[in-house]
Amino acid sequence: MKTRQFLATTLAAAAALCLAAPAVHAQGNYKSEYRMSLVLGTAFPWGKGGEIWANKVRERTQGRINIKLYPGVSLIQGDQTREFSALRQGVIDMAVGSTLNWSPQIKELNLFALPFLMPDYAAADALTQGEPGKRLFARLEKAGVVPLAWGENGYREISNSKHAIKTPADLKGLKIRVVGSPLFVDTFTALGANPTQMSWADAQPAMASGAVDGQENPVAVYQAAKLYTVGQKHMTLWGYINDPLIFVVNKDIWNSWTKADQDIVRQAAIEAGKEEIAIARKGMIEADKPLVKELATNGVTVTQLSPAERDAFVKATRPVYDKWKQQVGADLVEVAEKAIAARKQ
């Protein structure tokens, strides 16, 4: 009797240990450090978002998930267009990445680069927080990564070292640095410019030397990078595209964590995304736009387009919009157009 009881107790203990094994195994597989890729460092809203996310995760997991930031996409030698592929392959564990940089691999992300699709922040929110955003997250999951939250780099405004840009004709012949996206090349070619693809790491030296005449980026990025010091003295606020960011984890890394830790990482990403968006928009959404006022104090000539002037750029790039609508996916674009039309301003 005692022998049977001993055996039963031993078997029960062994069964309990087996049941507990996956959790123990998962905990044992945690890395001492997780690598988060960022294009921009913590002096920029983008990098700040990554830092906020990493800090929240480290604190809430009591250090089980320790994240180190790698700005300048240093894990892939500064080539931001390779970031998504590296994330899928496991070279990168986590990232706060740009939809523009990832669009060469995920064509649907070109939605956000369709010229003049999103006229205001409410339109951008209608896409990321609505049905288009859900569809894009499903597409990213299908591609083998785990998207958790949206952030924002911001509306991309154009600057140059030559003269004010008020009409498409003013862009004729200007060498404009663009990210490595065929859609950007098409857009600036349609406007008569000479688009030049290069990484952000190469862009500032190119502007300083005069190898390129201009660039397009959010005002917050322009200011943080002090582009007025490399000849970028003319800024036109045209809001032709917005550049959302996505908080993402490599699928294998995600699956190595316990469900409780997955929940912590997801919630931290959602909170960090909201905080990062607020930082990215600060100075641009207030009535007096203090960030724009700062431009003038740095000797920058700011051109604000009238509706009629902006419409000239819209018309000039419409063939590009129509061409890329088919490549992005007409159904997705139409869902996006409806979401924008129904937005609350």
Ligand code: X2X
Contents of the next structure:
Amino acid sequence: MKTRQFLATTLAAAAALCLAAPAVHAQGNYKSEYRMSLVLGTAFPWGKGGEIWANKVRERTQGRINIKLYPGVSLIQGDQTREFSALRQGVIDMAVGSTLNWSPQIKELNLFALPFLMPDYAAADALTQGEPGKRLFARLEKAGVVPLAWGENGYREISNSKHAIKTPADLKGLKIRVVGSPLFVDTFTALGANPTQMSWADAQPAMASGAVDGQENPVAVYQAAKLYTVGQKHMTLWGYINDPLIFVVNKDIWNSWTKADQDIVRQAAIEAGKEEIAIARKGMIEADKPLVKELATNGVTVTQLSPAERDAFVKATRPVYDKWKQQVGADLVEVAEKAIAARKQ
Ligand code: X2X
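Previous: the form predicted on its own; requested now: the form predicted in complex with the named molecule:
What follows is the entire complex, opening with the chain shown before.
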């Protein structure tokens, strides 16, 4: 009797499972793992943002959407400027990516690399959280991906192994590693430097061997990567560009999820983006800038520019700004300039 009852219950449970399983599949063809691409791993604010997103999604979907992090853009062998194409093609399922790395494919994203467009954090927020951000997300959707939220790599400051940079003349002849977009080559050429394009993976050995003299990256990246150990002893805080990050999902993957799960992934991205921005700015927005102080304890010479000194860099790069305003789209740049002028400080 007991055995029969047990058998009946087991059979009923098995039947229910058989019925339920195809229903789940019909709703969405879920993979056992989703691959998230990142340039920088969890030692950096960028990677932490990706981890926060993945954890929230895993928890809130009870593991239905299980995300694995692939830092070092390892799904595309470290070639960060190919990330956007790989995302579109489905080699990558989702990413927290830099606008700088995607700008070779989406020219409008060069907006953020226009030299000295964003004078402060409020200006960066005015772009990502305002009309320019909306337009850029629409542009990305048109390109076939699903953008969900903004994060931030940070204001990019220049370091080098030779001497303090106080004027554009100090950059003359310095070999500077830059990221993917040709806009960077124009900017550093205008400043009299000798720019060379290189992935982040190649940049660190190049600094260590002295193949390049300098680089530009946020202070948080410089610190976490310990660039003072590869000869980068001089840093100038010029804040010439801010590098936002975008939380994004491949379109086919997105469409394979239920509406409820899409909502969870989007909401988690928005929250993770906010948290990531706070992490990225930590140490830089307090009055005494603790992160900058840390540089000094690592033996780095930190150069702060007076407004007049900074202005010399703005002037020297203005022709590049004007040229690339056309490439980005004069209309979008004007919307951005207006958003910045109207920002709350
Ligand atoms: O390569 C860089 O400099 C980095 C890590 O900041 C980016 O991916 C834009």
